[in-house]
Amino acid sequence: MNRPIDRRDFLNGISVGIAAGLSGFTRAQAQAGPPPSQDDAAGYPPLRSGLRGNYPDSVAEFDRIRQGSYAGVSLADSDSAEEYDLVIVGAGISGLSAAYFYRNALGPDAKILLLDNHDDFGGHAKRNEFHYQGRTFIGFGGTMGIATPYPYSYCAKALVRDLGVEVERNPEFLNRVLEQKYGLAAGTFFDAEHFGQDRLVKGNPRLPQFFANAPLSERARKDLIRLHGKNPDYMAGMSRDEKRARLAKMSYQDFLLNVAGISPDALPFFLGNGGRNNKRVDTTPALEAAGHGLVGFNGLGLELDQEFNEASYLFHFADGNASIARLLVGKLIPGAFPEKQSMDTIVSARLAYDKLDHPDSKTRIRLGSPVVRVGHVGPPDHSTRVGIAYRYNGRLYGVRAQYCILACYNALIPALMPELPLPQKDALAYPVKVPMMYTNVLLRKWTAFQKLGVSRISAPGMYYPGTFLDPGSTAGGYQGVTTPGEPIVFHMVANPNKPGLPRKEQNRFGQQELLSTSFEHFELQIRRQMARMLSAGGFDPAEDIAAITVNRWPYGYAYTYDTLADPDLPPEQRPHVIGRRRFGRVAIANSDAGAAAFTNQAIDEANRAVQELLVLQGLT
């Protein structure tokens, strides 16, 4: 376990150095001399490998902006010329769809410069490659995929339509190999912490004989079965409305052990269940857990909605939400890729990241550009121009421009713009970020998952709860695994919190706890989880694993409410409403701004956000 692994990328099984401290590349370098070879990380960031996602340079400032460092900095005075029509703080999903939304509203010849504190555009839409033997693999460090038509808003729907995405396709593209020739299946690994002994169950938890195999207390195994089997009802003698009263007001937790009357020994079994956005089994209220269809539910005559419907389409590309926010970078500046990109060929396109911020272009994105400071020059009510400062290279920048979109980190945006109303500001401190972790570990052969006869593993008592093979969807001209002996894709996900806590205190110690961490504690984390579940396949964490991309995000999803943690409020009262107004000549996108963890919600703020500053200019 202590032997070293050399978590760098590969070619033909070189290792590509990177040096540690690399933090994206110059603006000398992005606007002169040849396209980096995508054989090359420090010229193509999704080669990067090792600590990603909110890497330690990307959120470097965050302190000394919320410190109030960047206070005093003068909008007025610049040690730079440019000017912009547009200049938007976020180069993610929403800021890129803000760009998207304002270029063709105003025409080809609007000037916009996204600034972007990552070295790599996307936000929490991350890619990670691999290059090893020869081959691609390519993973999805954050936000995987797109769910429409429903809940897609008729904007969302128009602007994946917009890019070539057709959703209904999604079937086509399905990697099956690994289920349908080797007959893989789900498994559950029961750990000694919480088990009494380290197990490895494969099947389904809805059969009965599935915990006749597990390692529980005969009253845990009998409770378990009855309640993902046809539950009684628990809740006799309450109306409808008054059960789902009841259930908005306690935990799953609550209600297994209380109102189903489970074993505490049966409670570690759901240890890496919740409801949505990650939330654990003692912050995901009873009710929504019910809504998502988890088990105990089924004798109450809830009739609860589902979450999508029968005519929504689930569609993903093997780098996930990345793929869309690379078409919108094709179209946006089109140079970005040496010819026209559809759904059928943007996973394996090649994209020149040196061209992103060509001074030729109309629209620009500028990475490793963390802004520190946004203020109208003069007062709000009559500015002409919105001062900008941001730092690059060691150095203080600034820009203007006509008007200005946030498309950032709403707890960030009081320290950015002192100059708020202080509701606004305590509005947009309300929420607290879903930190969460995206690891992909990429093997040199998957036999052990054969021998075990799984793809994915659920390890409830773990650090990482879900754990899967991803073979990678086939969209986008990408090609997946299908034997044994090929290298693959092994995707990890984590949502770190510390159960007892209220559910926004368990943010926070979540955030800490990734910013704290340093790569070699997730690596041997990682290491040892997996020897732990596989080893009875033979696997052998030295000999298998070849590089391993951690993609932490302790600023991750965006807060969502919930009848636990939350005042119930008029949807004009709620925090994400007041927090999003604009204020003068900026306006705010985000998903914060929506309250929901979503890329069309992403999408659907950018278009708000620029509908007010249209508006604004008497556009519309």
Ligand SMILES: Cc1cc2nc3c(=O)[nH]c(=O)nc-3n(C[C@H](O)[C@H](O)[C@H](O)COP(=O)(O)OP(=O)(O)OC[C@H]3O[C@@H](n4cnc5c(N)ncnc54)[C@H](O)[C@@H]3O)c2cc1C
Contents of the next structure:
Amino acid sequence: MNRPIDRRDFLNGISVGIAAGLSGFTRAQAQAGPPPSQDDAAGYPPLRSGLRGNYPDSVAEFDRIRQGSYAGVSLADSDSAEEYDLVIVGAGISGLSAAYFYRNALGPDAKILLLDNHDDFGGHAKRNEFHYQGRTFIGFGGTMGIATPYPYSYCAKALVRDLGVEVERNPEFLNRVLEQKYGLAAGTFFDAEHFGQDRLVKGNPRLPQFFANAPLSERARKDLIRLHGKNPDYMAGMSRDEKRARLAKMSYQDFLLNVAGISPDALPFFLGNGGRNNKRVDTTPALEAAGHGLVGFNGLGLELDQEFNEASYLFHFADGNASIARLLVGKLIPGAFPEKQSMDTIVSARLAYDKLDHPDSKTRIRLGSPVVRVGHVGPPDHSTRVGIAYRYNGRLYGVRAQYCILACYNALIPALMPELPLPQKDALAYPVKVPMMYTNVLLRKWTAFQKLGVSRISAPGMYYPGTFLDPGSTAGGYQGVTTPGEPIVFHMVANPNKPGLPRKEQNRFGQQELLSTSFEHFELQIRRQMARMLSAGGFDPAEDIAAITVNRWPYGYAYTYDTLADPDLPPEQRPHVIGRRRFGRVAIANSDAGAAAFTNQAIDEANRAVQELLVLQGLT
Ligand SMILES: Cc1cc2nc3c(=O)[nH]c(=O)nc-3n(C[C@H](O)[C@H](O)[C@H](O)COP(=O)(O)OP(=O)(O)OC[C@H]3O[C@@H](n4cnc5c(N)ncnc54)[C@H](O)[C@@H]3O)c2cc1C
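Show the form predicted in complex with the ligand, please, the one above being the form predicted on its own.
Then the entire complex follows, led off by the chain already shown.
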């Protein structure tokens, strides 16, 4: 367990000197941009390992913004050396799409600046790279895939197609070597803390012999076999509508314990279950669990339509939707890629980060630049300019623009723009983003998995309940992994939460946990969990782990409503609809503005925000 792991410069995020003064702008440098870096990882963010995602420096300003430290910044006094047609706050899929739509509408001469607090663009769509033994291994640090055709809008589908992504070619690129060549299957790790002893059980829980091998009490075993088979009608005597109404108002946990009548001993088996929007067994409405295909409902005769099937991801690159973000950047910034990218090259192509904030480009992306204050210069009704204050390298800068799109976390907007009307600020503050963690572990080899016959292991109740080997889709020119002696990325998923609390409280708890946990602690959890799950196959963390990248996302998925935790409001009264209203020259995008945590929503909200500004300009 003691061998040091290569975490290169995980502390090398762009440092924001919090001791620097808060008032007084520094003259914005027309040529400003992230300073050229000396070593490879510093100049090429995907290579950074250690603590990534919302890494500490990227969110260091958020508390000060929320506490009102920048509310008094006078935007009228800001230096206006830099003027843009449009400034976009947030360079995730939504911000990048907004730039793309605006540029398409106004032509390539439109001057656009994107500001983002991270040292890489893409927001949740984050690429993790490892260079090891002369080869590049790639994983997704967040947003993984495109679900299509449902529920993509025409606009979102058209954007994906314009970028050159041919989703229908997916079968050509699937890397099925783990299952097809080596016959690896799914497994479940029962841990001593929840089940009395550590044991890895291979196979499908829907088959009765699966539970025969699991460390369970006789009662729990019987209950789980019943739930995973054909269930009786636990709600006999009720009409279908009555059943639906009752299920909408109880949690999946209540359904399992009180309606299906399982013993509390069996409940830990469901601890890893993430329902829609990563809800847990105690926060997922039972009706949603039924729609999600979770067990226990097949005797109720509900005839559920596929209302929650957005999660059926059909397509992803090895770096997930980071390559969608990269393709967008390639369209926006000349020279970002050496040549035109396609489905056969995009993943392997190296993006030139030194081109992102180049004075010769009409569109510029400035990273490491948390925006701390946004407002109209003068009264919003008559103003012709928006002022935007941001921090860069520990100093405060200002830019002005004719228009602004806030494609950042919506819940932060009331603090960025105190001039917004109170009902809008209240609405923006309603959601609590879902904390998540995607960890990529580079393994030197995966012979232990081969020996145990598993490629994915769920571990209910453990720190990372979801884990799997990721040999990499070969789309975009990625080589992918094919033999057990080769290095491979092992992907681990955690959703910190606090069972028993209401959903938003659980989200807040998980956010704090992620924000206050050190990389060393995560690393220890990873090593310990992997050792316990895989030691029977000869896995040795000290020998087998080559590098770790922890993508912590305290500000993860957009919050979505459900029948258990949120009031049933008419669409126009829902908080995200009130919250995203255009205010003067400022429009609001991001998937938060659609109350749906998906790439298509991020694109659709970008399109709506751009349309609102075009209408204001009399252009549509
Ligand atoms: C771990 C994870 C996995 C996911 N998997 C999928 C998936 O497989 N498929 C799918 O469709 N969706 C997935 N999602 C949902 C994902 O949120 C959306 O698909 C999409 O990437 C969101 O894009 P966005 O631009 O709306 O938001 P973000 O990606 O969050 O981008 C917003 C950007 O604004 C920046 N920002 C915030 N405040 C400021 C500020 N003050 N100044 C400057 N910048 C600021 C943020 O740091 C961020 O970079 C996943 C999300 C997570 C967290």
